[in-house]
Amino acid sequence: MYLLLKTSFKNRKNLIYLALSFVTLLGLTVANQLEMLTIGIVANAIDYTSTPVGSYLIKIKEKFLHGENQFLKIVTALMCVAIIKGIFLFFSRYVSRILCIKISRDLRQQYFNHIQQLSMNFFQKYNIGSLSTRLVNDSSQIAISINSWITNYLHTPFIVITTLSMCFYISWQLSFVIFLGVPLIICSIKVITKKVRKVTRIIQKNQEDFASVLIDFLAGIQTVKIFSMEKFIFGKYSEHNDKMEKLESKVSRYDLLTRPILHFVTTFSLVLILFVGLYILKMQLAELIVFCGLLHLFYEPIRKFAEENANVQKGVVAAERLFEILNIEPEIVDNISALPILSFNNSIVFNKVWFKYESKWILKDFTFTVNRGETVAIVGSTGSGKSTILQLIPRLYEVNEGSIIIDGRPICEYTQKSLRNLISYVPQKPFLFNDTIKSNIAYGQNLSDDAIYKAAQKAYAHEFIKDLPEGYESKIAEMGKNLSGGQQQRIAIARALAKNASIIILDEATSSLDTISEIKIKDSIENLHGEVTQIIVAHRLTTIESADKIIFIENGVKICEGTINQLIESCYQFREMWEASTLSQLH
């Protein structure tokens, strides 16, 4: 209960919404109750003055409803009782659906905000589906058990404490009645929040994989129908979709089994209420009338206690989840003395790295250097750990031993950002966002057209962008479909050169464009030569050519390092893949 409290109310504006709602709610309550004394007084069968209540119920009566005219004042007391209770009921619920907005709102900022700061590891640990689930599913789940939270634990003690007040007021004698059904109630209400608790966490857990296999269908939908898995998937699909429908029919089970129970508890009590009072304690009909709505009142809100406290129990599970994520520290943290680094002027220092993903080693006391300038690229066959080195440049994942260091300084001692901010990284495979080419390529940069322009060129991109229907503000469809594997992987690199970096690195950037496209590319990569620090990653030989160094690395140890003449010579693997390279280039 803390957690879900915690995770509601930590942006302390929300603490209003909540006053407002708990004031609202209360106003509400007194209205019921205005509007059962209403009633008694218009059935008006009280002659005797034998009770509080009913000296109580003729002294309103001669005050406001005496002399002529009195059923205009009777019919404009029950308007104006209806109508001061339509106002609280429309502010109680609009007051507690804005709590609710502004609460989902908040967590899903919060949760969003913090798994950005998270490293890469955790991304490699948690699916898509698992992450998106607790955004959007596990967030909207917390608002709607707070609005549960407010009516239970603010709303409903109110109402019982006020009502059985009243009730205790006009017989203290009826009164106990109320209590022989407590017991049952509280009972059933233990039971089956213990189930719906543990029910929903199964659930969750089940939607993860539910939306996880959804998300593979839609990625990987060519996969599948070139295969002809449909079927396949399909009973993938059906299977968690068919425990969904389990999981939920039991819950609902559990959420509508005490109504049945609640429903006999107030019935036998009215029975016994309508009994006891007219028969053994000779009340009138009209103090019967009011008791008896006095009695809805405070068996209503414990009949929704049940249900509501199914609502706040999926929300504790809901925050539980949410916590699970919030409560990650990022791996990779600035330090407090940490410096900016405003520019790159000397050299990118690999000394004695060494790099495991889990128990693996990837690098294994790996050394190098890249001059200011220069352009280095790194070679090797698959799994070879060349990709590993270019995530570890702008520190995406923390070395375990040795260091990196950049103009002199191990890039721990630098923030993360102004270290990224020297770099543009073009990956092997592009990711490119739901909107225009023009936001694409500046992406999130306050660039001219004509820096944009420019930067399409460079990397061969405009010549097929101003032939679309909207030229630079046509529309990426999700994940780039609508676009050529070559088309997309050219607007990435037309972004990595509108950042303007200092330093660029190219992980088999060209492994998608067709050979014409290609030798364009090297061409413009060759032109940058000089002017940016360039680290390459290639599996076609022939786009480094040019290179000032090339690494050649196997199993994540440096086997070779020099021009490709040297290496040519020198290296007998790097020979190996040289003339297999060149030999598929002639076929």
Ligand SMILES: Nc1ncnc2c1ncn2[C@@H]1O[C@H](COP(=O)(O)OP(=O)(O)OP(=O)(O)O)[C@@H](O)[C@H]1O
Given for the second form:
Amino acid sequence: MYLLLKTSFKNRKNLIYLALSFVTLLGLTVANQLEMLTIGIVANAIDYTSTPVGSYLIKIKEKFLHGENQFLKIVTALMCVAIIKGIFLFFSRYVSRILCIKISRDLRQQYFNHIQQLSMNFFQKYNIGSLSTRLVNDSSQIAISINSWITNYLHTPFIVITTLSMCFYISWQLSFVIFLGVPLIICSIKVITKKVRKVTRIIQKNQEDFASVLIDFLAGIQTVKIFSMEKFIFGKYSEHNDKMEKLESKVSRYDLLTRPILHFVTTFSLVLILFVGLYILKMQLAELIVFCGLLHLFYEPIRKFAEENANVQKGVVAAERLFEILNIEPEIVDNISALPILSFNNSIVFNKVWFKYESKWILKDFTFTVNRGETVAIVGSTGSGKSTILQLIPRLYEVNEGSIIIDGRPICEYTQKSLRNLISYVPQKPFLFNDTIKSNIAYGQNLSDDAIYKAAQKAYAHEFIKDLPEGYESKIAEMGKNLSGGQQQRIAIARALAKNASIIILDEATSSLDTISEIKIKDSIENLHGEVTQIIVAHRLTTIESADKIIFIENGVKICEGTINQLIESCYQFREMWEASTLSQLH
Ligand SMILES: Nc1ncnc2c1ncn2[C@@H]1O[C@H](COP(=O)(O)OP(=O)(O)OP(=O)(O)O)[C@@H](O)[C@H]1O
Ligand SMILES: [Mg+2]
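Given the form predicted on its own, corresponding form predicted together with the ligand:
Zooming out: every chain and molecule, the one shown earlier first.
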């Protein structure tokens, strides 16, 4: 519960809405009780003769409604009370809804902002299904339960206390009758609360798995169809769906169980009040009407409390889950003394770098230097650690031992933002956003059309973009589904070139291209030689023929380093690879 409130009211502005909620609920409660009293007075006006002398109804009447036209005054009072109640009813509900909407917005914002700062390891641990359900479902669940919480924990005690005071004022003996049912209600609510919380935790976990199955299916639809795996996926989907149904039915059962209990307690109290009031205390009917009305007012919020409790409990679990993420500290943070790096002037040095993702060492004592303006290629068999080396440069992961030094300083002494600003990166699996080609190339930069066209021309992408019906304004479907693999790569290269950074990292950037396109891109990138520093990974060795330096890697260990001719001469592992690659090209 503490977490639920902590998450919701982190933004202090929301407390103002909470206070407003409180005030409007106060007004609503007073209006409710006034309504009951006026109804009592109306009943009393009809049956005035039998009212015992000294009754509170007569006292009120004598105090406020003396003189002529009493009935008219009573009716006017009733109307006024109804209008006031209507106004408070509207505002109390409106304010709490607005509060929910604001809390939901704040949470989504806070959550997104937080996960943006987390490192790559985090994104590996939590899958998309889990994170997106947390972001969308949990934050709205928290907001919904705050609405219920306002009714339960703010309104209920308040209404119970004020109504009870009124009841005691009318008849203290009769008020004790109301208390008889209270312990029964509290006990049942407590037991049910525990059960609801337990099942809700399982439901939310299941929801994550469910979302993951769906996301996997949608992202891998082509593989599903080719392997005719529709039945298999449907089985997985149904399994989670059925589980969801069972769990939701369970929560509904617990949720609804409070109703018969409360109904029984209320009816029992009503019968008892009528019996004691009429036969023992000999109260007048009008007084009993007011008392029963107040009894209704007393039990109504308690009934709601029990009903909405399931909602509050769901919110408590959602807040726990949200906090699980919000409490994760980013692994890679800027040092307090971190400086921005404004330009790249000298060199990138890998100094005895050791790195592991989990327990297995991926890079072992890796050392090499890339000087400004050079083109350096990293070559090695699949899984040897090439992409890993590239990802360490913009500090997507932190090295375990050794250091990466740019212009004489370890990269951890620079701010991450400035370091990444220096680098253009085409990853092995480029990602295109669901936006126009133009926005995908500019990606957040305020570039002129001319700059975008130039980048596209260098990446040999202009040729196919200009032939599209909407040209640069063509929308790229989710994950680039409406483009070929080579077209996607060319747009990713154009994006990297449009960034105009001093360091370009290309990880198998031209692997899906035909030889002619590859040569054209190679030529335009080679034109940048000397101007920008290039670090390239390519399986096709012809791509890296003209590199200033080639680093050959095997199982995370640097085997040799030099120009292509030096390596062919002195490094037999590289020679083998080179011969295999030239041989395959001849075939
Ligand atoms: N995010 C990750 N978490 C755990 N292990 C990883 C991760 N990424 C890569 N690895 C492992 O690290 C090793 C090196 O991977 P890397 O992607 O650097 O190889 P690579 O040389 O780029 O291979 P390829 O030529 O196939 O692209 C592999 O054994 C791989 O299984
Ligand atoms: Mg790779």
